[in-house]
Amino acid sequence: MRSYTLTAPAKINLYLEIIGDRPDGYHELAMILQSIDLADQIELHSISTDSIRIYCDHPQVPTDENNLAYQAAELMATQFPEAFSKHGGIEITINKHIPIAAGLAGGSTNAAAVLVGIDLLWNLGLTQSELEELGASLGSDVPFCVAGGTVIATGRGEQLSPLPNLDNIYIVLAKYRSLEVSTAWAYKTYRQQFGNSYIRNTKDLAARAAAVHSGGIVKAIFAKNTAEIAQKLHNDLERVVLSAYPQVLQLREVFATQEGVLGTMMSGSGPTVFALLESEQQAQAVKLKMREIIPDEDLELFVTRMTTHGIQIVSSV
């Protein structure tokens, strides 16, 4: 039986502004979103039986209907039935390396992933393009984490345009283990506090998506300025996440404080915060300082890097 291994890379947010709400109950948002090199890794076989299984080398990620990888391989069955029916069933084994519940997309690039293999696996010789559109209706990460790099992201986030890449822009991230933001919890806590700025009118809407304030780290991304980009660093769900949750709000402090960070932000509902630096060295410097002041066994830290890529093929058999 045919196999294939891709690596699925994890996501930062560099920018999140909230526009208003959308006609789907979604919120409108404008985001720049960044592929970095931790990565999880995905092997898919074909198998006899037509059934899909799920194996996960993390005792908190679960191995059925609830993940959203085993949810892409059934609606790769479910849209390509014959492909399916020629080819029998899917295993998929996730190596996990990307932090669970931590706002870095780590089941959605996992879903990702599951689409691009059986695209493979299935020869159904589908473009990026679809493969980004059969990933929107999984959730809004999907279609980013399918090409990677670095995108601009509006309507929901499944919108992208692509911007110049970035890459060798080194990062510290630091995650409690136990600790979990809801997303839900956290555009719903943003309305209730701040819905009042929304724009209400569809229309207006669209012209207000058209004039967001992401405008200055989208110039200094073309420049290439680390210094700016990390300067121009935003997230509205900031305002609400930070407050509630202190140990996330330290986590950003103590970073502020370490020489060679040149920005630091919370991505994307949390409760992941990053710190941007321009060298490994320096890097690993700041996890070395960063586990010196906060002696938590709980606190996970890495450091990674921006990368240009979304999945990519390791092997194929």
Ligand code: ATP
Contents of the next structure:
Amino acid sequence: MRSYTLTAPAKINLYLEIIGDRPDGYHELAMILQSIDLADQIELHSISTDSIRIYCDHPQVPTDENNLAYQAAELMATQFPEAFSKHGGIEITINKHIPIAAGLAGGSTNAAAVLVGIDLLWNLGLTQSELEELGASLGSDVPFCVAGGTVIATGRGEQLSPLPNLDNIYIVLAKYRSLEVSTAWAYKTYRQQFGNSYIRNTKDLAARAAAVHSGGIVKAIFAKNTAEIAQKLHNDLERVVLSAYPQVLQLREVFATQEGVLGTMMSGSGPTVFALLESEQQAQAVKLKMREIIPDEDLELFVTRMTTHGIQIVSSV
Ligand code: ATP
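Okay, that's the form predicted on its own, but what's the structure of the form predicted in complex with adenosine-5'-triphosphate?
The complete assembly is shown below, putting the previous chain first.
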């Protein structure tokens, strides 16, 4: 096979708790990550030169070594030099549908697709956990994006523990096109404002992360109780982002008053806000209502749903 096309789904955070500082300087996190049906399409072709080339239809996505998909290909070339010289370089085309810098792991899922695609192109036969381990060196959300679904992620976000699949829950996403929130800024500001309450010793960090496994939202996920899941959504980063970005707060407030909305929350470090609903019909109605209440052309709205998978092959030639 000389070429593969893959789908790379976005994620939302149903839960994001900042537990404390890790000895390595990163934040210790406890998250529940959920794949959604909004996805980019990634095409991978083997080429005869030994270069990595990126093409993307979105003007704000870098096409050089700053692209996470490029970094994923470079990582594979370094890790598997014999396969790289045997099969040649890689041309990567990204058809962007996921809003960028949105808290939806757009770059991370592209990187995960490149890892999965090169594994296939080069017949490496890597296991899911080997791919996840490679992904962890590219970014905290990359390991999750490989297999996706509904997962508890602890540590920096790379320690994954699967939960029962959720797929019959509908979502409206709202994001101001021109508004970007830097993930680094959000975590830094959180540390400045709330760092004095962080857990720092290794034993207590582990105990707190473990407690998430028996927490209310996890119980609701096991019970497949959508209303209860929606009631237990949580994101610590809202404490810094909502006060600094009134537009994000406004989306949250308007969603909360719409008929059928079971719960609403910011995803990751924002600025995307999502609402959970029981049916597609209700989700479409909420999307129309949001457009009516906030007639700002800069506001992007998407109806999507939870999905049970991460990277999938669409076709191979
Ligand atoms: P996360 O939820 O993992 O924090 P995000 O959805 O907030 O991710 P991305 O869409 O990954 O953010 O984009 C963050 C920045 O990364 C962008 O401003 C962009 O310049 C850069 N970037 C690098 N590679 C990609 C890619 N393949 N797709 C989108 N953005 C990318």
